[in-house]
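Here's a solo chain for you in structure tokens, the form predicted alone.
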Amino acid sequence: MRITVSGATGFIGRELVIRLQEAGHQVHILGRTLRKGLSPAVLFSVWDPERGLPPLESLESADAVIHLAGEPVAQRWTPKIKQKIRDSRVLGTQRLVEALGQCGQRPKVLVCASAVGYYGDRGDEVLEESAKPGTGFLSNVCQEWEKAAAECGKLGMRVVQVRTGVVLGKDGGALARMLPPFKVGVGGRLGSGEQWMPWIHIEDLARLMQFAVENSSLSGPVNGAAPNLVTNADFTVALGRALSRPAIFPVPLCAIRLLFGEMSEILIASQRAVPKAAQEAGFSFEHPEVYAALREAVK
């Protein structure tokens, strides 16, 4: 298959492109600037989602589009950054859909990234994909983001929105930010640690996105989270074990809010998101247990 991928040079995108190529797919990357080290087999087109439409030639020849592009969420949320987070996702997706609408021969499927932040802070409630959205900035962004992607349904395309949890993998993502304090033995739970923390190994997330492209039975929202959920306290204990370090220094809520401001809501929110849609469609996780996943990610 010919698959166009936006955000392909990011943490998740790099893993995904490698996997797609290994599966024999032809990959066409959409990005702001051409990066060094790309495989000669990879096609590349320039696209800044905040400035205009992607080039039609990158879409008309594709069988599928995977849309990952977006401003990083893990930074302090100033008003300017919040606007960039929203616009890069919502306006970027709207422009992608507009370009797809102009294609004479459209791809059959759009797989668009989303996030478990869609659900907001929900305590112990079990969250299947049919659960109602939550409240707050990130939830509102995710709702607009998914709504923009869903417009492709009117174009006759199948649409899958992958609501991603905390992604575990080498050399990037949330884990790279967590490791330094744990490596020196001062890591620990955030706040009470009772909040549910949906997580997924990066290899499983890339496999899930590929699965979403290749399996027409899957459509609509899909929770990109491992089936064996853990609380933040359980996660930090597992990470400490994986590093052979203690995890006994909790970070108080007041300190989290002082350090991260409004962005702290994604660190302390509880989302007990289960991957019902993926499993019912026949997807199996290669990294279902958090300790084993962390061991593999930090080795």
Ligand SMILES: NC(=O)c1ccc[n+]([C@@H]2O[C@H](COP(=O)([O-])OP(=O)(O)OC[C@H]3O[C@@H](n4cnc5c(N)ncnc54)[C@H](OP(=O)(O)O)[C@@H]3O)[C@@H](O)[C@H]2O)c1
Contents of the next structure:
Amino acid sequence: MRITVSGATGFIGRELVIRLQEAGHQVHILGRTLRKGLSPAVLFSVWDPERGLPPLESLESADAVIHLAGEPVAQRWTPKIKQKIRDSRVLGTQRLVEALGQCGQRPKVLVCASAVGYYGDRGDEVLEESAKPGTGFLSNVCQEWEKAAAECGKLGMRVVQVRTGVVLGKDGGALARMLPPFKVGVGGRLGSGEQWMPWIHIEDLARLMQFAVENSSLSGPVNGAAPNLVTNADFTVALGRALSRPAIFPVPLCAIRLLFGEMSEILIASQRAVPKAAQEAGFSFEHPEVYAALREAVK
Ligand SMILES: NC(=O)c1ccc[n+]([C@@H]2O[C@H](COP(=O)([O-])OP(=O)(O)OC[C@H]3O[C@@H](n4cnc5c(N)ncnc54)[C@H](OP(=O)(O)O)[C@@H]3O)[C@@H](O)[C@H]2O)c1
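Can I have the other form now, the form predicted together with the ligand, not the form predicted alone?
Shown next: the complete complex, the earlier chain at its head.
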């Protein structure tokens, strides 16, 4: 298949592009600036989601589009950054859909990133994809983002929104930011540690996105989270064990709020999100257990 990928230079996108190429797909990257060192087998078009529509030729030639681009969420949420987090996703997706509407021949499927942040902070409630959305900045962004992607349904395209949890992999993502304190033995749970922390190994997430492209039985929201959910306290113990380091220094809630401001919402929210849609469609996880997944990710 010919698959166009936005945000392909990011943490998830890099893993995804390698996987798609290994599976024999031809990849067309949409990025804000041309990066050096891209494989000659990859096509590239410039697109800045905050500025305008993607070039139609990057979409008309494609069988599928995977849309990952967005301003990083893990930074201090100033009013300006919040605007960028929202606009790069919501306006960006609206522009992508507008361009798809203008295509003479359009792809069959759009797989669009979303996040478990959709659910807000939900305590111990088990969250299947049909659960109602939550509240808060990130939940609102995810709702608008998913709605913008769903508009592709009116163009006759299949749409899959992958509500992704914390992605575990080497060289990036949340784990890269968590590792320094753990490596020097001062890691610990966040707040009470009772919050559910949906996670997924990066290889499984890339496999799930490929699965979503290739399997027409999957459509609508899909929780991108491993089946064996853990609380933040359990995750902390597993990470300490994976690194052979103690993990006994809890970070108090007030310190998290002071350090991260409003962004602390993503560190302390509880989302018990289960991968019902993916498993019902026949997807199986290669990294279902958190300790083994962490061992692999930190080795
Ligand atoms: N990593 C996670 O744990 C996680 C969890 C839940 C959801 N997600 C979602 O999955 C998607 C991919 O995540 P990721 O971790 O791979 O993100 P990432 O490493 O930050 O990469 C995202 C890519 O988006 C593009 N981008 C960055 N800022 C942008 C902006 N202001 N406007 C438009 N494009 C911008 C960049 O590509 P170019 O420079 O090539 O344009 C960048 O490589 C994101 O939308 C993220 O919200 C990730």
